[in-house]
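Taking the form predicted alone, here's one chain by itself in structure tokens.
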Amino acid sequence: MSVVAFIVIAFMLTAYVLLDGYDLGVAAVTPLVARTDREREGSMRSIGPFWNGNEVWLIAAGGALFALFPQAYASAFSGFYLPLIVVLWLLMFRGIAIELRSHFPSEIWHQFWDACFFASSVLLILLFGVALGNLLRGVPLGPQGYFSGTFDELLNPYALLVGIFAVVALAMHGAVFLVLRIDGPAVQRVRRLVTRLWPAVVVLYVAVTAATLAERGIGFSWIDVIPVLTLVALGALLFFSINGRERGAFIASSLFLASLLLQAAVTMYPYLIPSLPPRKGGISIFDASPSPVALASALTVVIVGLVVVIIYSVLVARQMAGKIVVED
């Protein structure tokens, strides 16, 4: 049951990168695409009826966390904590953003909280993917299993290649998302930036694989099939943006995350918190575990729950389909 616990918390982060992902993505490339207050006014039009249905499946991982690994979520607390309340702030600031941008017609206004959209969604991009480095790298853990290290510890040269890596790849996964919900001037800006990230992402992707074979030091085995998945998906990317296919462009980008994710986690896999010398392995899948009893319990009301999300955004997502036109 542990294993498939372990299944079920990485499928609800994948889910929540790939949906609140393209928010975020939006976020990070309305500056560089839209030149006018319509324009930057669309961009979150295009988001409006998903982000804060997006961030659900945020809060249903971290529960389910709770649920099924407590003895993982007490450590990452214990480590995490401060970049934690910097997330639950950034994350206030861009729904706040969102709502009272068009509460008042001054330009100012609309500007102020435009900067504090972009700058929110990039830093919560940034510090997402430097959470995610450091679980690939390892953490120092104490005899307890809490961690033991310092919040620059954190700031290592990996894992801030990972966060890089992050925000460029979101930007360009929000980017094929804007392309399929606005119409109007701005769509052949965001078609361009598309290709102009994607050599960008190429790159990154190459770097932090090689940093995290160094790091890790993995011998050959059946993850390394998964890069050529996420470079077959990278490539249908390209091809499906310049060819004008919108759908299955973002179809594409959405496995290149996807694929991205599942090296992740089997890179983890047994440990949902590696850690670093000298305390060895880290806080397993099966060490982080309630009784078989609370286990099986907590995961019954997990999946039923998570049946519910799925359903919840199948529906949004059908309901609110379609371009929104966007005029100077």
Contents of the next structure:
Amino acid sequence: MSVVAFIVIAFMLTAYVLLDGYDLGVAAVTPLVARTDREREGSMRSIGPFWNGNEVWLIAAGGALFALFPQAYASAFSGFYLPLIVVLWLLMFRGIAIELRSHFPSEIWHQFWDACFFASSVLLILLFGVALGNLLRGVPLGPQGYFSGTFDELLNPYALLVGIFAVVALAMHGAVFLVLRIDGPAVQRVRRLVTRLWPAVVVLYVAVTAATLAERGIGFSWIDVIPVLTLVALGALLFFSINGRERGAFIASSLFLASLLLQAAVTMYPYLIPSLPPRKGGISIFDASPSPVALASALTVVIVGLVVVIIYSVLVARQMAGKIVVED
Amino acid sequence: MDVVIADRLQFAFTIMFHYLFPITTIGLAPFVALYTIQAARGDADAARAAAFWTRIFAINFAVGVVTGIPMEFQFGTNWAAFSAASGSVIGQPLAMEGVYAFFLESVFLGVLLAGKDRVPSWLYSTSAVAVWFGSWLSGFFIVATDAWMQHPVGYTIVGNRIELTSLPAVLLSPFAWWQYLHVVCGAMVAGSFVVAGVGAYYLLSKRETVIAQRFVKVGVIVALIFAVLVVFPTGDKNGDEVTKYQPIKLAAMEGLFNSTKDAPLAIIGMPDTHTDDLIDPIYVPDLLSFLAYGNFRAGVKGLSAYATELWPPVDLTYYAYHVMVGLGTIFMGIATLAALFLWRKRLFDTPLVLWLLMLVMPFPYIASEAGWVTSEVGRQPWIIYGLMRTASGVSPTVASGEAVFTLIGFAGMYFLLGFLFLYLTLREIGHGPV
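Could you please show the structure of the form predicted together with the partner chain, as a counterpart to the form predicted alone just displayed?
Following is the full complex, with the preceding chain placed first.
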């Protein structure tokens, strides 16, 4: 049952990265592709009806982690106190920027919130990437299972490399999404940007994979076929973008990200917070879960709820899809 | 600063600021749904009203969302020992809030804000109702979490962990239900006074008269209904639960230091914890005995019956409770007065009552916050009543300096947010339902 709980958490976080990932990515590419005030407005409006629902995946994942693995929730959140609060502030800033930009018809007002939108989103991706990097590498844990290292240890080269990879990969994801949602001359610029980001993503993917193998040591199992999926998705992304099959490109980009997160989850399993040095224990899904009765109850309510959420989210997204119109 | 104080200050500050926005969300959502449905039936004025209140609702919701995010995570960041011990219980209603309520609100608010020309009209109206339902459901899960901390049920203790044995026991606890209904009624008083107050402002400014009269009319009627319901039965029953399970809190709320038969009710008076007495009190004889136990001769235990270390901070609990009750009484008075004028068809040209309706708008917010202060400060020194002390619940790895730093950060950010919120909301009200 702990394994199912692990899968549920991994699924929710993957959903968060795929969905809010394009919101963050749109913010990251906007300064590169949108040149006028109206284009920047279009860029922000492209995620307007979705970003809030997308962000709920993170909040709900936090709640689910609390219910399913209270020990890990407590140890991780208090151990990484400062970085986590900074993430919260950035999430707040991004939300404020999106909500407030449209309320005042002044270029200065717009420029300020556009800058906040960009900066908070890029920093968020970077921090999420650094966090994932540290989880893959393992973190120093004290005897009670609380983080025992220091803040600057979290900014190690490996974690920063994962962070940069995250920024570039989600920027591409955001660009692929933006093509689906906007019209006008900016679309051509976004298309060109996708083909330019693609080689950077490939190079960083190879670099991160090599670095991960170097950090964790090399060991093969059947699960190592995941990179094949990753590479196929990457190839499909380029193929669909060049041929103007925009939906296909978005699906390929989503598959690419999902395969990376699957890889990360498989690497970490069965640990939620692996210890440093790697493969020397940590907080595993078996230590962190509550009694079977509580776990069964939490799993039931969360899974049933998620099925309902997915059904109506898909229904609404279909109704709301398509290009937005920015009027004067 | 003591780390427990720093953590408590941060939680109190962030939750009290955050809660201002759910009050409006819960209290305004039914009105948004009402006008959206009327608009779908071809009522042109209702369409303008719906668009107007949806805009106000959206600004409010946005600030509510961004200030709500830290709440979900602060249990882990600042209260790790509490979370590790009790997560198997309170994690569940919190997870359910995210999965069942928050998604519903967010996804369908997206439709309500950007989907008018994209989705069929039935889905548009349904979205308004879904947002209403989501906001009320969200409130329930949060109150159920708090009610469990007030009166834990459905658990067993295994080693140093509190393990859930029955989720239905947690969600169906009478403590939770009476508290929830009380909270919703309070929010409805706030929401309906906002609708009536904004209408009164337009009438006094001699603009938007037709729509403004509708706002005032529906606002006053709903305010009267909920101003009564918030006291009876919900406030009364909520009080019964406190009497039953938290007699020390009751004594602090009432400023009752010494146990007595035929206990009087202090209408005003200032508690003095040095002399253990009320300064300058005005009493109604025997009434507290009656309210607590339904019998004018019933004995009520005073604070002195318990060890001082089990007392909550008496002054804060006492004042918060009296502010809430005093304001609740005033709301009933104003709503009754306005309803009488409405019934006699003289409300729309009686400036004095319209002024009252306009000026009363902020006070239900103060009353709601005061109610929560009564409930949560009155729960001290426990974080889980009778099971775990607040001082044992903090994160072992977070120093007070860190908590103070983040508290200052939150204060700065919320100052900016509060300023922007007021500015934008007043601007929308200035624009009016156009």
